[in-house]
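Just the one chain here, laid out as structure tokens, in the form predicted on its own.
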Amino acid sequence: MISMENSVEINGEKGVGVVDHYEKGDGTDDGVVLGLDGGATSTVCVCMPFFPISESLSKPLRILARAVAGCSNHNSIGETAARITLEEVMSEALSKSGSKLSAVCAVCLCISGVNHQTDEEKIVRWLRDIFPSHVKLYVHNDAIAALASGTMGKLHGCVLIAGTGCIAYGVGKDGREARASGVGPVLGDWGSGYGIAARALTSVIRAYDGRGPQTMLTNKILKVLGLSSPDEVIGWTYADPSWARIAALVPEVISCAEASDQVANKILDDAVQELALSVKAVVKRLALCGEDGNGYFPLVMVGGVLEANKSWDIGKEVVKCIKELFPGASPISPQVEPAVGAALLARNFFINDSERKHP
């Protein structure tokens, strides 16, 4: 269950007069929040001025600064590289905003690869000495930021992310959480960009050695990779373990599917079923659809794999599958980028935490 008690904080201290100071301020000198969205491909950090709960979110949100870095998933690039990425991107965002470290009141880091409380604690240990003791640090999986990007900081509903990786993540009205997939390529994120492209590469090899049917994917992929023979695909694939490098081949699969290649169409059809299955699992566990199965719930759709692609629209097909079972599902696109969603969470978590301590 998402709550302040379950969120990870730096040193667990509020600091003297912090709430009063930030609630009265309206600029960078009076307090800022940092929101960070760290994925398998890139990491984005935004710095926003802290604003009190009385202010409406309907106003244009003021972004003081935005910084971008590479992957921060420690499972993908290792702990040392991930730590460096996180520290540098937050430092850059603060520097660009002109804000001092002492002005930070809360930070929400939403990072892929954060799958357990031990992951949260590990990241806190990395950052414990960076921020003053009054700063609150909340650490979650990056799916939480994606959900907040569609609901403007309200944690209710389900988000489906399908980019380099994929995950379905939901939060019920009672605060309970559930997730499906989001376990990386080895354990089967088959609906992800990596999963789609990896199956395409496998199909090329199978067609080459006689285990599978011939496919347009062979010439398409060889051309885009600058290779002359299917057997060179083996060396190319293992030369660099980057997930994003493989996932970049998804457009070629879609192109072949649109040209009626049966192998490519089968790969995309299977990906649609896998993505829909992940959403269905989360919705059922949290009863987001209500007792009758027809209740409304927001379904935030995030990631390049779900974007419209001419005649082959993966996102549209996923929604069709979901609504057959859950008519009340309401697909919505992100209203802000995930890093801004994380910043809104940092602000909301901080306010809620302070209200509990000082009713």
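Throughout, rigid core stands for the largest set of C-alpha atoms superposing within 1.5 Å between the two forms. Numbering follows the first chain given and starts at 1. Keep in mind that what you see is a predicted model, and the values were worked out from it rather than measured. Compared with the form predicted together with a further copy of the same chain:
G193 and M48 are assigned to two distinct rigid parts for the movement between the two forms, based on which superposition fits each C-alpha better. 16 degrees is the angle through which the smaller rigid part turns against the larger between the two forms, based on C-alpha superpositions.
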The other form holds:
There are 2 protein chains.
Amino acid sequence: MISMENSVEINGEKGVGVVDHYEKGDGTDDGVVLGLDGGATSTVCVCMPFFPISESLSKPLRILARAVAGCSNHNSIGETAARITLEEVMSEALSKSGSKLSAVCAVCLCISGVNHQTDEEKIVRWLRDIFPSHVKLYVHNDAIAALASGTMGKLHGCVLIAGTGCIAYGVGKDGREARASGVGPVLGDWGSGYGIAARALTSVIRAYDGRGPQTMLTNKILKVLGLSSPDEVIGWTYADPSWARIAALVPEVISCAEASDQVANKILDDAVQELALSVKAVVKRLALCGEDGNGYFPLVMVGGVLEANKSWDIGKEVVKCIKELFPGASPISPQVEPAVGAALLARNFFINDSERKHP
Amino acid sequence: MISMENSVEINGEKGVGVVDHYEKGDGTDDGVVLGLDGGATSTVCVCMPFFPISESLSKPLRILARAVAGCSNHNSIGETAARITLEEVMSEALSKSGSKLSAVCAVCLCISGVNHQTDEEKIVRWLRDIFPSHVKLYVHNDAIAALASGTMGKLHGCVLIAGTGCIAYGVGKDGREARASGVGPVLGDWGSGYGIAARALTSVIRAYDGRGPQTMLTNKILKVLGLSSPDEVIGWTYADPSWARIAALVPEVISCAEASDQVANKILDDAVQELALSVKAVVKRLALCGEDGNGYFPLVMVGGVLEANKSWDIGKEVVKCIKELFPGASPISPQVEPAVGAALLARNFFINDSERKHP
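Okay, that was the form predicted on its own. Show me the form predicted together with a further copy of the same chain next.
All chains and molecules follow, beginning with the one already shown.
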């Protein structure tokens, strides 16, 4: 897998990218693009100078400004609050960049919770109240920004995201999109961090009440949670419904699997199969692998579950499993942060739209 | 399986029991016992005349009064509210029976959420503020009342409850108790109504996104939920976190399985294995089956999932699966409602305690 090129610090926060310099408030003559990655936890907006198609991406990327805000998922906090967050974080990025609103030529927002065309259209209407009619506006699911963060703005291939939740999202050469998983814990995202950890907790209970084999997970998990008996795992589990709190136990599962615990190994093996299955489903539906099944396609791998980089490497096993069926799958780690991916998409969409109008 | 003996109506509500008459407000000379079954939805308290050990249970049971209140699970509504509910429902049952507080000789409360000795001791202290020191007080988990509702107050055997949730609970001849499952959806009560229905919803999503085979469940569930696309199942699922709302889809799964849908059949087969496994774990830990594994023990079967009584009969399959390992398992349907089971326990505990003191 291609490793991350470098890591840069912008405004005191760690970012990931091939960006090698950050220009504060110097504006730009060719106009700017805004890229935004919005999730249930935080929202990041970057402002990049527009650069024409003649300029290669191999040159270091220039980021003019970066702004961070809270949740912008309208399903999570409601439409009004989401809209305010989006407006404020874009305004801050523009202001920090020293650019005027009139300099903006394209905006690409990639936000979790945007699942239907009706969601996209609603948010485009919000944006149209801010940006004049010549500004190109694009709204997508946040998985698209993750895909672009690996393909450097090219909208083709599949992204697999596995953190607290998991989703596989793909875009075909014909522009068709498809997704698999990304449906939360009740509906069986078993390859997610939450899914892995919930099964580990379940294994502790099953060993305790006699339904399952003994496992190292019991002592490991009781210790890290500060509990004295598996009984108490029940109370701990339901005391707080946060999915991320449960998903945080993934490192304990990996650690037990590395120590040859069979139960932990089975949980990780199953998660690998589940994650690979999500990608395979998307690749098949979009025929990303070409007619013979051996065609090349980029596979962007994102999220804590895939980046564990331990001797039990979930990401590596998932790739192995996918390559057995689709040898042309080409795994890529994110090259830039998702918001920069969104900005690159804004730039590319803008160029494509212009070419279509003035070929 | 022994069927329910008859069904009686008390205070306009349907009950289940061998009770054949209900005496209102006539009091009793020998004293009374109170039996209470408390859950997350409702709490039922019955007042029964005490009858000595010389009187056989084969005579019709006499119930003096029955009172119903809301939730009394202290984990669910808090200690203060639970305590008030318990006090009020016992007071109402006593008052309806025409008995005085001084007539009470024993009280048995079986309440969900009572999992540790500390819970039992706390509730006994609440009761001690009401009842004088000669009154015998017993507090247990509500599964014990369900067991007693099948064994008519004998505290021996195993009960399997499978409704929205599921639990197996057993008591050995030596008085030892053991449970399996009963840990909610996050920790894998996969044989419960919730577990069955959540897997059915998951199968609809997996068929839709290409991860799983097509299934009749898709049309069946979309129709009953009034949805037009499997996409919309995600929104429906997370719109309301109630477990019972999801569990209500079990009949659709049974209906598809009866129509030979392979996915639905696999879900029910797995649920049967899970439920049987819970019972087997309890039976093994308590050696309910004797030393040779063939000994008789009562197996009380309770809850909507086991009582479906369709051509695909989950309860029947569970029993078959248990009997393969433990041929002495003797399935029983509840003979009385759980609160009456609790009252019979109160009577039996009282007699046993008296015998121990005055042998």
